[in-house]
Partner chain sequence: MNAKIREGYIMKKGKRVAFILSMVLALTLVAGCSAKEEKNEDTGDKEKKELTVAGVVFQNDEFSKMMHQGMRDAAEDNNVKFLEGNSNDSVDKESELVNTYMSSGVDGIAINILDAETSVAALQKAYDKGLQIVVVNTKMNADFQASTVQSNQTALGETTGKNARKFIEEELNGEAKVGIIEFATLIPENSNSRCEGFESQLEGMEGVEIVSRQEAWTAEMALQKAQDMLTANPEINVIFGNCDPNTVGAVMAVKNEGRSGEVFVFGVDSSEQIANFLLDEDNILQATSAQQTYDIGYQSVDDLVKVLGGEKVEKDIVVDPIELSRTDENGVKDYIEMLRSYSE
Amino acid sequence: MDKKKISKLINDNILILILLVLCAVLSFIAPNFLQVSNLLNVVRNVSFQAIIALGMTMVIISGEIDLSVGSGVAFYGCLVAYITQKLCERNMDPLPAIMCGFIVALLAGLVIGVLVSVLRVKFNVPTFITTLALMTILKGMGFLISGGYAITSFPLWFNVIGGGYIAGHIPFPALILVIICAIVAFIMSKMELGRAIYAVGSNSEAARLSGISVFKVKTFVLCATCVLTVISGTMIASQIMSGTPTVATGWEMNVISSVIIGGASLNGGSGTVKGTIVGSAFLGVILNGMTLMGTNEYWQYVVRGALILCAVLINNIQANRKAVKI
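Please write out the structure of this chain alone, matching the form predicted in complex with the partner chain.
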């Protein structure tokens, strides 16, 4: 392989290389980092936010943003728990009760996604504003539904979804992540819809003039993110076996960070599923490593922020170099 090809390979995968270097360093300084059980735990913990980050990737590529995902996780988890509780009180079996709760939460997510899109496209209200408001609204609704208390209405087997394993080794959330990742990657790379999302994010007016329905594209990405938030919220409720309105505080920042670290631009028009997954893994590995090393919590904040900044800086330098060459 000649030097140019090697250089291109490195440039195209710089974030993966940084992640591998980080893992290599942690394998020396963080106790039991490379242990299979630890790596599987990292995969599990990363999955909850990475699932949402896949939706956020599409949102950011389309030129929008969704700040309500953290509150959404808490709200949808409480909604599933609440409906399960009410139906079980009316002597319904837990499985159909949970299914009903999940379907209602999905419908709620779809309604919210459509609402945000309508406000954006028809009334020109920036999604930053709408979802900022939704962040507070959904948080409040989570507390209203639960009364501030943890709703513990789930049967024991429900813990499998968030806390269990497939074939004894693969965390169930990781399996969900793989499936969703495959679907989103297919949409973004093989389908016309994916190309339309990039086009709308690059220049929505040009996209509209070329016959793309901007409203349909934005509705799709916003609804998809809401649906993925419902899935993640249900998995978290399963993991802690309750619908709790205080979970997922600050998740929107982690999710957006994953997408940006992965190379997406907040201006829209660029980003990849691969980048987002690597970005999510990057954040998960940092957190895991620092916990294994027993790092003081205050330093964890500083180090995490600094590493995110470095990763984004390196990505941007790479992107600028590519642009100059072109």
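Output block for the form predicted alone, input the form predicted in complex with the partner chain:
Here we give the lone chain, stripped of any partners or molecules.
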């Protein structure tokens, strides 16, 4: 293999190499990092946020952003728990009650996704502003339906979805992540819709003139992210066995960080599913390692912010190099 191919291979997989080096370093300096129980815990924690990050990848590639996903996780979890509680009080079995709650949460997510898209495309309101407002609205709605307290209405078996294992070792959320990852990867790489998302993010006006419905594309990515947020919120509710309005605080930054660290551009038009998964794993390993080392929580915020800045700088440098070569 010649030097050019080696150089390209390294550039294309630089984040994976850094992640492997990081894991090797943490295995020496972080107590119990390589223990199976800890690694499975990392996989589980990463899965909850990576599921949403896959939707956020499509949103960012399309040139938009969603700041409401953290509050959405809390709200949808509370909504599922609230409806389950009310239906069980009317003597409905827990399984259909939970399914009804989940369906209602999905419908609410779809309505929110369409609303954000309409405001963006039809009224030219930036998604940054709309979802910033939604972040507060959904947080307030979570507190309203829960009364500020955890809603404990789930049967014991429900814990399997967020806290269970497959074959005794693989966290159930990781299985859900793999399935969703395969679906999103297929959409983005094999379907015309995926090419339309990239086109809209690169130049929405050119995409419109070429016959692509910008409204439909942005509605799809925003609704997809809301649906994935509902799924993650339901799994979190399953893990803690309650709908709690205080969970997932700050998740929007973790999710966006994973996508940006994975190589997506906030300008739109670039990003990959593979990069997002690696970015999610990278962030999860960093936070887990610092926790094991007893690093001050405030320093964790500093490191997270520095990682985002470095990722943006690296992406810009690589983009400039490619532009020069072209």
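Residue numbers count along the first chain shown, from 1. Source: prediction; values computed, not measured. Just so we're on the same page, rigid core means the largest C-alpha set that superposes within 1.5 Å between forms.
For residue 267, a C-alpha deviation below 2 angstroms is recorded between these two forms after rigid-core alignment. After superposition on the rigid core, the Cα of residue 257 moves by less than 2 Å between these two forms. With the core superposed, residue 300 shows a C-alpha displacement of at least 2 Å between these two forms.
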